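Only one chain is given next, in structure tokens, and it is the form predicted alone.
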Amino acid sequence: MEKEYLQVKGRIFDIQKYSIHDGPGIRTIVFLKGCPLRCKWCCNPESQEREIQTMFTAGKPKIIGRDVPVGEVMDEVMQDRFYYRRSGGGLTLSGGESLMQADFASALLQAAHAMGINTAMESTGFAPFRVIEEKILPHLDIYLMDIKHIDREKHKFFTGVSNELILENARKIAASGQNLVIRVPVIPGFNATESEILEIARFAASLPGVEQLHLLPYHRLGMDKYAGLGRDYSLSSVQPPSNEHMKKLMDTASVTGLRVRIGG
């Protein structure tokens, strides 16, 4: 009899082969679609909305999002199953918010197991944390956690969302003994600033096991799927940071005694 798990469904929006920057090794992200945040800088706008969508790409209609069980994405992650042993690779989920889905991402997570794929999930942990302890970390091996900024009303203003749940659920992440590593979007206007990475640098240091901090500098990769999405992009005038700031910022967070880098 074919395993519950492997039956669940679930809406994705991309499947990403040869990753190398989402967790160790070789990778295939999965993409679920639907986020609680409305991130300003978001790259996949198309990533927020639950309902599937048209967006026009180079002027042709494009469908965003489709319906699919466990097993088939499987399928398709099994493809590179081999690139995953030499390299430490495997399976990531990204979004969106990979907890709106909870149990399509725990079946996912539990499929690869099974299958003997290492797990890794790119996660705000906007979610209770019951449904995070009970649901995700029996399948996880990382945790790539985003903490945007320390000042609620800031990150209330630029993701819609206060940051209240996201601090405490990576307490008690880190508490569970789970491999926690945290992320922080550097975006110019927001948190780019010397001390605002460092005050996040320092919570990422208390956190219990959490060694890791990764700077991943703005980009604006995604800002034409706004207009084909319908949508205006508040941070059109917004430049990505330069390398020399990024270095700067990535000195001034590693004085925390955590290895800190550039980039997933």
Second form
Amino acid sequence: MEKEYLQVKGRIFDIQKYSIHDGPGIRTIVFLKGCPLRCKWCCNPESQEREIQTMFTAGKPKIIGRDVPVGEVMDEVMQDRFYYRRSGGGLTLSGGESLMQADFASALLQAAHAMGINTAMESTGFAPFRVIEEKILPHLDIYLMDIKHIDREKHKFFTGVSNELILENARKIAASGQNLVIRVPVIPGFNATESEILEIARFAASLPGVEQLHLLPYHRLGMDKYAGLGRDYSLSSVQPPSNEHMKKLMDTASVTGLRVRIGG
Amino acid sequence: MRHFYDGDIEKSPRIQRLIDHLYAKMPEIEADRAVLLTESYRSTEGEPIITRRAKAFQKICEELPIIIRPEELIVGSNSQAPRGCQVFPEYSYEWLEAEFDTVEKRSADPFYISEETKQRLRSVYPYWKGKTTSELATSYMTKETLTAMEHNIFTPGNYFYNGIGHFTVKYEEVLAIGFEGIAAKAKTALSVCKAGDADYARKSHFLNAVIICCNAAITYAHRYAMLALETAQKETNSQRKMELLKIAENCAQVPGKPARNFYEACQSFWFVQMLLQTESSGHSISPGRFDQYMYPYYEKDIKEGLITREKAQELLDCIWVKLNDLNKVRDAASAEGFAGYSLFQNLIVGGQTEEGEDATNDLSFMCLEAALHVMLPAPSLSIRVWNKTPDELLIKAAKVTRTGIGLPAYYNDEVIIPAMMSRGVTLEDARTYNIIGCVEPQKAGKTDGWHDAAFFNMCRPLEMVFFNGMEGGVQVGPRTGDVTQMKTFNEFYDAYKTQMNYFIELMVNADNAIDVAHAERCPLPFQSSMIDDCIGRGKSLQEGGAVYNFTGPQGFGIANVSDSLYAIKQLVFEEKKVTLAEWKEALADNYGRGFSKQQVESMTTQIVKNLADAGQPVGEREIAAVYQTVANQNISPEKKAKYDQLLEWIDQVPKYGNDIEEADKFARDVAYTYTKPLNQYRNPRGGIFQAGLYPVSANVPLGAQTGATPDGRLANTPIADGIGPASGRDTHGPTAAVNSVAKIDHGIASNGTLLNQKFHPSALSGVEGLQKFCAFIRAFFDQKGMHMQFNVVSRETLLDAQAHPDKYRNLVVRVAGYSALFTTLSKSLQDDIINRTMQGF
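Return the form predicted together with its partner chain of this protein as a structure block, the form predicted alone having already been given.
What follows is the entire complex, opening with the chain shown before.
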């Protein structure tokens, strides 16, 4: 009999193979559509709306978003099983925010485990903890959690939501014994000062079991997509941080005792 | 667990100075060998050919000018000019004479040639009229074969105009017993020959020829010993004086006598390598498993404290530089196919022992280190990978790949060993294989592989199906019927197979004709002295003296043919969107995209010829009018729109290279249309044919001779590279492309397959990047891929992609986990990525 979780349907907008910066080994990222946050720097703006959209790329319209059952997604993910086996890689869920489709995300992770591959999820944890605890954690090997800022107001201004739930969930996820890695998108003008990064690093270091902090330098590679969606890109004047500055931030964050690195 | 030294080793400052000296000037053509050869031939008229070859080699070894370049530690150059080359009129000469005045100015691999050299060559060329292998080979071919070659269905150009090359000798035997020892073996064999034996005449002359050659090689080395001594006497720098005295001592000892230490082994190896390249003009004379046969000398010297790791590395680096000193001038057309002055001297590290244990040693690592030190194209560095390959060796190799020099190439033991065994090679011999030239596996010292025996353009028979075997008013291929009347896909596919089988047989005819010509006119006794079982059988390699004899011509264009056939199957026979008649017209019109100058000229010639045949007047005015009509290609807007629609439909059909099961299964079957028919043929040396699947870089010049194809590829544009997807057709990233490639049967292509992959440097950054890269290779090999090599995309490539997006439609860049098709990004974002690439992440 066909396993039930293979039938669960959800909405994705991309599958990216040979991903090497999003968890251990060689991975395939499945991007789920829909996100409760509206980060101004988001490099995947087509991920934010839950609805299926049309985006123009290189002058041509492209439908963003499709509804697929887990079984179909896994067929595609498992095409690269040879690479997972050799590298200890597997499936990474990204988005959007996968927690917005928690049943679908749960079924994907469950299927991946049943097929013997490693699971990771890039998420900012913006959902009731019960959902994370019941649906996600039992099937997840690595939680790659975004913490963007400790300051509540600034967080709200740049992402559209307050950070209280996020920080609280981070504590609870850590307390559950989950393998948790904290990632920080480093955005000049938002959180790229030494004191702001240090504050995030201190918070991360206070979480039981957390050993790693990834600083992800801001890039503008998603900028064209805003135009493709008919939207303005408010950060167009922001320059990516220099290598030297990233290095300085890494050194600063390292005083917390965490293993800090630049990039995923 | 075994431990290796995998760290960096300091580069001696001498190495860069040797390189600078080597590359200071454009390489030059020299006449000395051709003159000496001709003088010798003139004095040996009427003697057995094997004796004449040996005496000519002897004269060259005795009289070819010798030189020690500044600061060299390993000596022996067959040209006075750095990277100079000798010429070989016994194979062919007309092309060079015709190109005397252009060879210096051509874009691919130019050579300087002095007026004096031209004069000296002109003085000997008349002697060779009617005496070359090329002329004899032509006379042995059938009319149909010559027609097929004129129409560029296949080209055996390599061996048609030059020596065969493509072998690895028993370097280890020369190191161990010297040429004195090899001559002694020949003498022993001679002593048991009886005058009454049926093969006495041939055998005795061959063995005597071997002895002459062994002595000639020793003479050559002794000339170097004397030169080193004389130079030392004049040398005022005391350190260099000591070096020269040491060189004199080395050359007095080797290669005549056994090498007593690592330094002598290096010098002995080098004399063998450069003299092989002086005996014949064949390329791909491959050093093979250098880390294996040199290791005992290295290990002994290190144990006894006679040499330091740094000094040994310097000697290796010197050999690496010397391998770039050897050169060869090719005709202008071939130079484009082999651009880069390459001699394809393949040197391979790692792999297994005869007993199936891992063979990695410290020298394996030092060979990779040498590549990092010299950063030059030679040797063609390769690494054997199998399940027990130490990860640290693979990581070291990945570090070399990361530099962007395109080396090393990675080979999969797990496919190659069974593939060779399926061709009759023993388990022990298969386990100790090395690679010849580009990608061809061989058992060293026992094989005449004739790898690279021809390029077979698999797209051309497809064109023949559309035009019923006719081209330019000539019946080139069989009449497979009017394509517009074909009712089923199988009917079409069968017609393609009929065309393939026909031309494959003609290619075999061409190769075998050339094979016989080499045996009759250019047997090579020096080379034969170092390959089993020539001495035992008493005949040269060219006459079938080797234990293993193969002929390995390579097919290319699988991706284009497969995508074409699949598109026809879908659009004509399943969806019925277009007819074969319409498609035929679209191909003839190059999908309405205009023609290259070359194509316009050839079409004009054809039309004019037809007019003349029909009795029409054809003066200059008429020709000009025809030319104008063809060049302007007056295609109505309706027709243009129809062609655009067809191209769009073609785009939508699944393509090979995206891990799509139905498209890839098709490609697997298409590859069989070349690999399977070849299995039935035999060569004159008693061996079999075995297929390769790779074009080297001939996919570009040979693509220029190919019309539009049903996969949407335009006329005269390159054919797919290697066994990989057609250009720009793989859009799902490296794993999908590689998974598709792995679905082709590599095992049956025992003459080798070739897969090029492009990577952005960020994919190899940091320790994790290297580890993931190695995992990528291993995962391809788990799926039974045979070979892969990498171009790490440079800043220059990205700039070129910015300027010519059509050439780079599939170029994926990945930055910090973000991945995009480079050419779809806006200019400013492309600039961002270019800047990041420059920073090296």
